[in-house]
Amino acid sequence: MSDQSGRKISRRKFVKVTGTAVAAAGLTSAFLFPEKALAQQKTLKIVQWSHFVPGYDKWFDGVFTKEWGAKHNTNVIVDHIAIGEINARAAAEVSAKKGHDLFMFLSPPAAYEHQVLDHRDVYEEVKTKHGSPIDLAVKSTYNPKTKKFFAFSDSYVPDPGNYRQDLWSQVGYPHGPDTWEQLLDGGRKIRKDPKLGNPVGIGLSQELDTNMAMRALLWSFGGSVQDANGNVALNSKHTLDAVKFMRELYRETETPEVFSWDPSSNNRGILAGKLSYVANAISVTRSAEKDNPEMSKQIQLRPALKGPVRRIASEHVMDCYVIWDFAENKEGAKQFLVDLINDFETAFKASEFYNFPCFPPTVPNIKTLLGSDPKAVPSDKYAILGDVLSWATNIGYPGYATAAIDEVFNTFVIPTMFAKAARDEMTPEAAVKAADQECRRIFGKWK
């Protein structure tokens, strides 16, 4: 080999003078091109609530996703938004036909079928590894009618009730209330107790925890927003009977501020030594264990209170992922939900027992877990959530969370017919047949 003068130049020296003159031509190109360079990266979008344990976001922003990107050569970018924001971004969302790869619900968005993705192959390639998912899963995002699956979920949160030990103690509840006539007979002593004093909080407002809870009394006593084949069914005796019941719970246990409660006041209301119960999420108790130890100590936990009828409650909230029709990285997002699942044991960690398995062989010791948690006092404090699937239920039970269903519990037809009969604006008999009316009128619409 010669230069351009004609002189022997060596192997080595001709490698070194064309690879830097390639390297040079590589970096002229990406300089000039950037978008070429980059052409191999992919992003994915995702929005979701910011989460009650802020250890889980810690583990799903820092970790996961950052792995899960440099896996799969993925720019991962998580915005998180207020429990209270999750519809008007959605809404908006959808009118613009642009936004993220993934959202995140805490409750079915039924309504939003004709703007996802159908899930089904999601789950599909989860089943192969993990099995089927529960039955709460399924029918909080699956529509029986179309066969479509509208969302995919990864886990749900259970809704146990959550008592001050040394309040209930006192008159004659040491392991709180197992009923609703408990709660009311050991409620109204406590708050009649001129020593005491503490009302119970159950809420009567437009928000997530009164949607639940309330649907849980009217669960308990016999009463659904619908049969189990989707056909309105609230204006019954069983309806009613809760609703008076609630109406004396208020009066005897409750004060005012229910009515104007946001998600988090009765956690706070608790954790404050205001209250005596509450049904709501194990944030109650993960959070005094961190701010108020000592407060921990009396705050303890029982299984949904059981009714005239049945033990049951809705779940508190259900994650449920959609993948827009819309999305830019729909196969991205699609393995994204595969992988979340086969981690899903460090997911329930890092949430700190807050969000249970769809798919329960993905945290095969979870019942050794709850019951020996070091946080904890007792430490066996939450194995009374080993059982949860036997009195949890999806927002439609005895049915599938519909669009309707969808509407109706965003519109907070429930709490408000509880809450009008509570403040005496409606007899009981009045407010039922309102919100069935309600009810009848947003299934005539989407059906």
Second form
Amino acid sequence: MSDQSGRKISRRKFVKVTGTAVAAAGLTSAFLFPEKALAQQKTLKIVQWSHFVPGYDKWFDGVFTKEWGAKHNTNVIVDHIAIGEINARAAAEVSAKKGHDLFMFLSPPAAYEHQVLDHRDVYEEVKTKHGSPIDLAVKSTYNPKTKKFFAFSDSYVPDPGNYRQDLWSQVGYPHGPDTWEQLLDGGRKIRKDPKLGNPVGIGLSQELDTNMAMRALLWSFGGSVQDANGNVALNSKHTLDAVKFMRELYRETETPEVFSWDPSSNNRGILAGKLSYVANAISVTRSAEKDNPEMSKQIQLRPALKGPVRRIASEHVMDCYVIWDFAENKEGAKQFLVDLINDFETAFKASEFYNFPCFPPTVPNIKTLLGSDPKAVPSDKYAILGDVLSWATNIGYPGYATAAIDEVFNTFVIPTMFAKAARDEMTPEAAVKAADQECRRIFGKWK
Amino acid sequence: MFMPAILYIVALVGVPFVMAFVYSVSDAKVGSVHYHFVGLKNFIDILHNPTFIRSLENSFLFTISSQILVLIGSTILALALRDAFPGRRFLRFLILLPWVAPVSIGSLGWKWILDSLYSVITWVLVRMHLVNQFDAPMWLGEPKLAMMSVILVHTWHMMPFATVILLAGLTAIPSEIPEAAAVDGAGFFRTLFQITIPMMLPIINVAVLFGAIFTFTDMTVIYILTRGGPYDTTQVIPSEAFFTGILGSDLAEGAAISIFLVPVLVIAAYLALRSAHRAEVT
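Moving from the form predicted alone to the form predicted together with its partner chain:
Following is the full complex, with the preceding chain placed first.
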């Protein structure tokens, strides 16, 4: 009996012992296997460039993703890579079928169409709240043949002209050049002036800024790589006129340094006081405001230069997020993009007006913000960007950004055409013909 | 015992090489999901591409020029470092640095030295009133100067490797031979050209052939300094393959470009190994 009573366990004691045991087991396993404790928490991996404006990454990594992660019980991991590594990294992830859930390109990644989700539902979701995306975003992320959105673009970066007001005032252009002809005329006067001598800084190298500037010149003279239907259309009188113009512009206003540039060379050149005009994003003026306030007062902005046919320029950078087919957290990635657009006004401010919205209603007071920037001298320096969509277009204009356009862009066919003619390596006619043949060869591969 | 080495070679050399070959006879793009065999189409296509032809010519020019300079420079350095003198060890260490340091870091340093705006060479020339500030030589912007620059920087990088090899060969020559030649009245150059260099020929072959293979297959210096510019005038086969295959997204054509020189490199590698074997025997 006593044995029996000794073995008896009261209900209270049973609950106490088992409860303690369960708690102990739980605590121990949580201590030893923390990943199991966080089993419910998801992970979202993002890779994107190291933004030119450090404040943007600070906000994106330290505030937005943290808050988003807490709200969605997700551990958001953001990796940053240099611009030059983006394509190689993307190729590696696709090859391994493993990597990040969200991958950000800085140009339309049409070549990866078969490896990504159709981003239509992200666009549709955002559209319900903020209206349709701008044409520039659609033309950069949509394949009209397959009817697939191969990327989602949250923003783009304008590519205005940056000119030294003190220099241009001395040659009769106090507000800078408005047309390509004025750039040639004023640039020549500055260059030939023995007291000045500053060259123009339109690149002719195998790099991003040259790619953009040469397309702006080509389009404003009426030429283009392809027509609206995606057929090669480079070999035209308009293209020839643009090439001849660039040859003259180089000879009259520039130095051979433009053949050796990387994307930051024109920034450095104008900030160092050497160049009179460059085509670049507002990285130039933002750098000046931070590091060289005196020079900042002299460097002013102009819209894209007007050519004989139109006023037009490419976007400088096109932010294009893709969700890989093999992404592990597809739904989280989609939701993240939707929420990024919902908070885009903060993103716009954090980027110091570098990233412009692909859904304009997300920044309803954009013109007011651009017209009264506390860092700018004068404070309305950035106001000219208020109508950027009237002159900014996509790579591939007047058609869509296709894989063939992407290869033409990344193998620098257009800068090479202009450069060879500028240096008399080829006649303008021969340079245009050679570039046209190369474009046809590339387009042929992607059909 | 050799298994780790074999695994390493298979994983990091064998597999990529086989994949490059497989891609080169396909229409693979970076985003392809299917494989289509196209035979030799990519090889025929690249032969019609003027940029590829230029890259091929540049590869030979870049390799041959830099190896001639490496050979001359490393022979002089090896001879200078052969005999003992105070500080020889330290000097050897300094000379070895360009080879030991990552080539990308060295090339970045040279990029700034040759920069259009901040070039220290140009700065000196301007201060000496030898050139005008706005018309200074563009070391990386003029086709000939750019090619010269990349060749010299690559020579700077490769010379220590050749110097170390030649130094080893030089110290292996029995001292009695040049001493006997000196007794017989042979001067420095006679001894150099009729005794030292002929005796070192197998080891020189090793240095040159290994250097040539490294140079043919390397794009770091060119990618960092010129990215193949101005207008493809410094483009070489490896950089053209990278631009086409990775940046241009055409994996198949990039692969075809990259393995175009494999037959040449295989012969060079065979000769290098044969020379190495002969050098070992002697």
